[in-house]
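There is one chain below, alone, in structure tokens, taken in the form predicted alone.
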Amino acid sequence: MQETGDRSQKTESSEQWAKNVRRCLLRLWLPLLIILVPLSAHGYEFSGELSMEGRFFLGPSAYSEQESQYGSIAIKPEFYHQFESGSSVLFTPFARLDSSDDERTHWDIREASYLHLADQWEITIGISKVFWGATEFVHLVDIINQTDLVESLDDEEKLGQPMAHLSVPRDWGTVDAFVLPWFRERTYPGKHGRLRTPLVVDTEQARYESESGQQHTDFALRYSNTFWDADVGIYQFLGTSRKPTMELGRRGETPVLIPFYQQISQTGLDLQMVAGSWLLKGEAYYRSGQGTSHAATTFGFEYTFVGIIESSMDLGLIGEYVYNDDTDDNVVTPYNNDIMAGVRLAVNDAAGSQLLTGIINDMELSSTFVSVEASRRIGDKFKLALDATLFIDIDENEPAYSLRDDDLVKLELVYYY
């Protein structure tokens, strides 16, 4: 009877996998083909990447729905064309098909924008990506795009953001103005996924402080310039917080977490300065909204040894610190009094081999996080990447306590075309 049940579950799992494949093809490939044919005929540039990923969790799963091994495939094509005037169009869709987690099987338009260049200004209209920040481990001030959390825990994978972005460069600095007319909700793992909270986040019941909900229009204004050897940026953001506060709710009889997106005002600052072999960097913000006003900062350095042991390799030593005075709610970042240290190795070989490893220690709770990122190209078309994340002695009061058994090794093979 048990074997019959196992076979039934495997058959059901295979049917679900096939269903996800068909859904992915219908949602991405058909529209893609409709767009690709006419674009290619008019001389548009076509490139992109196709990747296969395996995620291997070293610890036992905390919940019966979870697994220890996950496989997925992802595709991110790119269509680009530049007109004679210098203006350009860019279209970059993305899709991932995961073997187990339905929430990680998803698709998105990372970029679909038109860039118009004028003599004294330029404007981008459509879906685009903007990054602000200077430090290595924590990006406090990066606020324009929403985090695609099912892709990565490090806040570096972002969803495409609808926007109108006006940039005015002058000798005295650059002014960037943003109108963001549609809010993107954060993605979260489903009940079959790892790296999640004990209660599943029910995104279908998401709530908003603004009566406009996702249609609330956000605004941002940023000034940036270079002073001597320092790049400095300061901005003001008014709109919907990219990270929600979680509320307890129910789906039927099952308890769940419901995201509550509130209105905030945030002033941010980032800077980066080169001083010989030293790279000094920092970020800070002051935020009001989400029931409290608070400040946070992160700053540090990277010192590079060039040509170590009489070779072509460069070795960088990284040290950073983050402080967040909102220690009660942790609505913006789980880091409130943490110190980080890391090593970056650039082999500078033909394969572009590189390694980045870091350790983060909570100075109040003594929890420790270790990360390793390594990659190298294989020929002209392939790249092999290895990422590892380890959770060591995680305190029960730590926001990441639910991840204590989710030590992860990820292998990815990327094909560029």
Second form
Amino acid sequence: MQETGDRSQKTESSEQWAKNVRRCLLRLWLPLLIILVPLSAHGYEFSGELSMEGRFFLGPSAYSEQESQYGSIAIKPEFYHQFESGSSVLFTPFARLDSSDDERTHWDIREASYLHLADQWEITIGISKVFWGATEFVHLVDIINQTDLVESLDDEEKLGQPMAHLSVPRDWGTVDAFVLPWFRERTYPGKHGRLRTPLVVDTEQARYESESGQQHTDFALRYSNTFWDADVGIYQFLGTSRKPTMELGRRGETPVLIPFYQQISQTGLDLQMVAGSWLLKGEAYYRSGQGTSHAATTFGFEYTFVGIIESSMDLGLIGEYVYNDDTDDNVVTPYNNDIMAGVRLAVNDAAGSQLLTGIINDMELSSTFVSVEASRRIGDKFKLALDATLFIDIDENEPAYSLRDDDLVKLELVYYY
Amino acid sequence: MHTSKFTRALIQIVLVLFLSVRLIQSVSAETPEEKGLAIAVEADKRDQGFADYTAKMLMILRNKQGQESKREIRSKTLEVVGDGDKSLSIFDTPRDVKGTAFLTFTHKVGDDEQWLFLPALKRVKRINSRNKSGSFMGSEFSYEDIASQEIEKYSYKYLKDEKVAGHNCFVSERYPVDKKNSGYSRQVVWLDKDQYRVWQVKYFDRKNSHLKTLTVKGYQQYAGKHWRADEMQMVNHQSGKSTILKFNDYKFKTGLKESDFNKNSLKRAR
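Next, report the structure of the form predicted in complex with the partner chain; the form predicted alone has already been given.
Now the complete complex, all chains and molecules, led by this one.
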């Protein structure tokens, strides 16, 4: 019985693979090539990256549809042209093909924008990416772009966001105004994927509080400036929450989770500050509209020892803390009262070898999360990265409880062209 | 009448003699510290008024075994009257760091300000400029070596005259003012007497042993005034590694403004 089960699963996943290949080629690559090959011939700058990745899960899977090894390839070409005036156009599509997870096989337009540069201001129109924040472990205040969660758990991979972004730098600070006319839904692993909730998130049934749904226009206004040794930013965001709450639902007979996107108002603050040999970092937000109004903060330090053990290596120590006073059960955050510690080693060799190790410990529950990221260049055009993620002693009251068996080693080879 | 004329002439002669003696005294009484500072001030004065310039740089890293690795960097520099220069450096290769950029505001007094732009995350990070002895992108140049060499960052002492690479040079020592964070106890600098250009620098580490030697080659004059080198070589005597910087495409007075050196320009540098 077991054997037959395995075999049918394998056939299913190879069919899936073939389907994914066809889908990607047809939907994205052929039209892209047709449009872009002539463009690149007219003095446009063309570069990009192609990556191969293997993900190896150390423990047995918690759910029968999951695998223990996943292979995938991804491509991210970039087309750029700068005009005489300094204005520019940028186009960066992205696609990933995963061996098993239907949802992780996806494509996106990371950027497709025109930047107009005037003497006193600049405006970006199109699909673009903006990062706000200061801390290393948790990114609380970053809100313009939606998280591409199937790519990674660290909130650092983002989907392209359609926007009009006006930026006005002045002596007294910089004002950034955003109009965001289209909402991007968060991606979630499918039933064959690891690092997921026990019930699969059915993104196709996503619901919205606003009647205009995905077409709701969001707004954001930010002021940032450097005061002596501190870089400070404060913003107000009005629009659709990037993180949904989850509701129970059904797809046919199968119970699923349905994302529900509410309208929120969020005020955020971020700070990076040089204090002697230390770097101090902090982020905070106050959010209303999603359950009870609540606040969250994260802050910490980074201290670097330069040229350790008579070498040219630098060793940075990072300490951070995160607190979230949200008491509603339906908005789950694993970071309610957690302490984080990290070590960053820069070897400063020709290969640019780096090692970043971090540990996150929940101060109320015993749960501990360990992450190791190592990378080095091979020649001028390749980079090899080895990441390990370990979930240790995850408490059953922890939102990340369903990830307890998903200890993972990821090996990635990236080719830059 | 005669007497008074004679007296007046006598007084004048005595005065002139007295003043010239004082003048000679003051010249000969110039201490090595004063002369060292005077040389640095003159070198700085001769490069004043460049307004701004852009350049391309090829960085060649060579390890003990002779293996090479290359980096291409573009830079923009703005002269700030009354304070240190502002600069923006953008990496073109290696490809994995393409688009990474540094924005630096040097200051005559106090710590410099520095930001790093990471293109993959579109993130601007503040850097602690006190880590100045750290390696710049894996090279034998540290942040303090590539930073704008403001007069106020050192104290000086003239040592001797010496011929280097066919040029008659002043040889001076300079000592970092920020002793706590600099990687050096002292530097010995060779500047030619004609044009006050740096030809050689020997760097001594905090234990006062000879760490690195910088050799400069191929000076060319731009905008009828400003001398810039084609090549700089930094050899680390302790690790056996070396880094060569090759410069080209210098352009002076390109019309850069303060607004080309802020966080917005850092984000769209590429």
